[in-house]
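Heads up, the chain below is alone and in the form predicted on its own; it's given as structure tokens.
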Amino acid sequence: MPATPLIMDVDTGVDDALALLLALSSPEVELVGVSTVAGNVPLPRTTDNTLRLLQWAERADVPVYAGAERPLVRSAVAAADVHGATGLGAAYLPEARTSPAGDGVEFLLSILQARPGEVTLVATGPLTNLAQAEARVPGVLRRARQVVIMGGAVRVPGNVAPTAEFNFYADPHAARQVLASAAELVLVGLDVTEQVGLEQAALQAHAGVRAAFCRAACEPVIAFKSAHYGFAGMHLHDPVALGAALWPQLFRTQRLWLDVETAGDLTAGQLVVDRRALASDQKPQGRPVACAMAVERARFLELFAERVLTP
């Protein structure tokens, strides 16, 4: 079976880096390019981290495009307290010898228009680049074969606010615009990603250069999780989202009517699910989106370890 053409839109912190390594290690994937966005750390860091990682993984041939440096409306937020000052935890990668190949939004527009129905887009950061692309060329996201989004929380609490997941909180207006698009969306939120925890002991059980990088990168995330949640490990948010694109058979999805709250001191970025039993002449709020609700955790962790952690 031919490899799936794939674009990754990332805010490269620790779990984005792990997702990129998973993509590079998966024969099912033809990684066409990577666009970056401000999120876990500012845009210069997310872009530099991506360039360094691809070079270190001996895939500097994959082009990187720098996208949006700030959210559509709100002030920028970051997560350096979780991902470390550089975004890659305690890991160090050599300085990149390559530079960004161009603008991230223009890259998305170019590829999606040139290859309609072919390319899967996996977004693991705030959705600013996707929203800007859709605003410039309405309907362009519909040209993707599928858009898989790491974001939101359906039935579980948020991880940065009481009801909001980080990516949607960082740019709620972009999240709302992308969810309202006509694209074929799959939402992979905290309901599923927090089912897949990589324990510190499992990381320490692997030898080799990649495992050593992963241990160093995950160090501040594990410290944060241990201090605040009592879990000595990290949840594989972004690799799980990529997994939904690569191995949909491991996931159970449910179609739900969704919208995103863009305002409110406590609720900005909240994924709103309309569960009302409305009369037939009424429409629920938002639009119906396939939401991942369960995953075969053990099998996913096995695949992740085989491809990312094993020498």
Ligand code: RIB
Given for the second form:
Amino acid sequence: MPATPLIMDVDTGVDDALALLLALSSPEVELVGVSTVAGNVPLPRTTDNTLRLLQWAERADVPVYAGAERPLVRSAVAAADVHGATGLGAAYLPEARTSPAGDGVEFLLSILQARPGEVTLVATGPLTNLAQAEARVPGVLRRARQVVIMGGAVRVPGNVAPTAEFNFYADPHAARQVLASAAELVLVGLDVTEQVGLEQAALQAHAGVRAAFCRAACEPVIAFKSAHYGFAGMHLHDPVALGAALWPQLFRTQRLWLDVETAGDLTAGQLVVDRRALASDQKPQGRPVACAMAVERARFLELFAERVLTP
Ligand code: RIB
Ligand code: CA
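Switching forms now, from the form predicted on its own to the form predicted together with alpha-D-ribofuranose, please provide the structure.
Once more the chain from above appears, this time first in line as the rest of the complex follows.
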């Protein structure tokens, strides 16, 4: 089976870094480019972190493109309290010898138009780049083979706010515009990513430089989770989203009518699910999207450990 061309749009951050390592170690896909966006930390850092990670993984051949440095409308937020000031936790990676290859939005436009129907796009940060691409060339996201998004929360509470997950909270206008696009979307929200916790003990059980990097990177996230939730581990949000593209057979999805709140003081970024039993001539709010609602956790963690934690 030939590898599927994959592009990732990331706000590297710790779990984005783990997702990139998973992509580089997975024969099902060929990572052909990465666009970066402001999110966990500001754009210069998310971009530098991505360049450093790819170089450290001996894959500096994968081009990195710097995208949006701020959300469409709202002011920028960050999550350095979770991911650390650099965005890579307590891990140190040597300075990148490469620079961004160009603009992130231009990259998305060019590859999706050049290779219609071929490329899987996995977005693990705020959706600003994707929304800007769709605004410039309406319908361009539909040219992706599949768009898998880490974001939102269907039945579970938010993380950064009572009803909002971080990526949707950081840029709710972009999230709304991307969900409204005609793209073939799979939404991987907290309902399923919070089912997959990587425990500190599991990280400590592995030897080798990659496991050592993951331990250092995950350190502040685990400290945050331990202090606030009593969980000595971290939820693999972004690797799970990539997993939905790599191993769809491990996931159960449900088609739900979705939209995103953009204006609420308390609810901006909330995923709004329309479950009303409407009359046949009434249209639900938003559009139908495949939402991941369950995952075979043990098998996912086994594959993740094999491909990322094992030398
Ligand atoms: O809510 C979790 C998401 O927000 C993950 O993508 C994490 O990296 C942060 O971007
Ligand atoms: Ca992320």
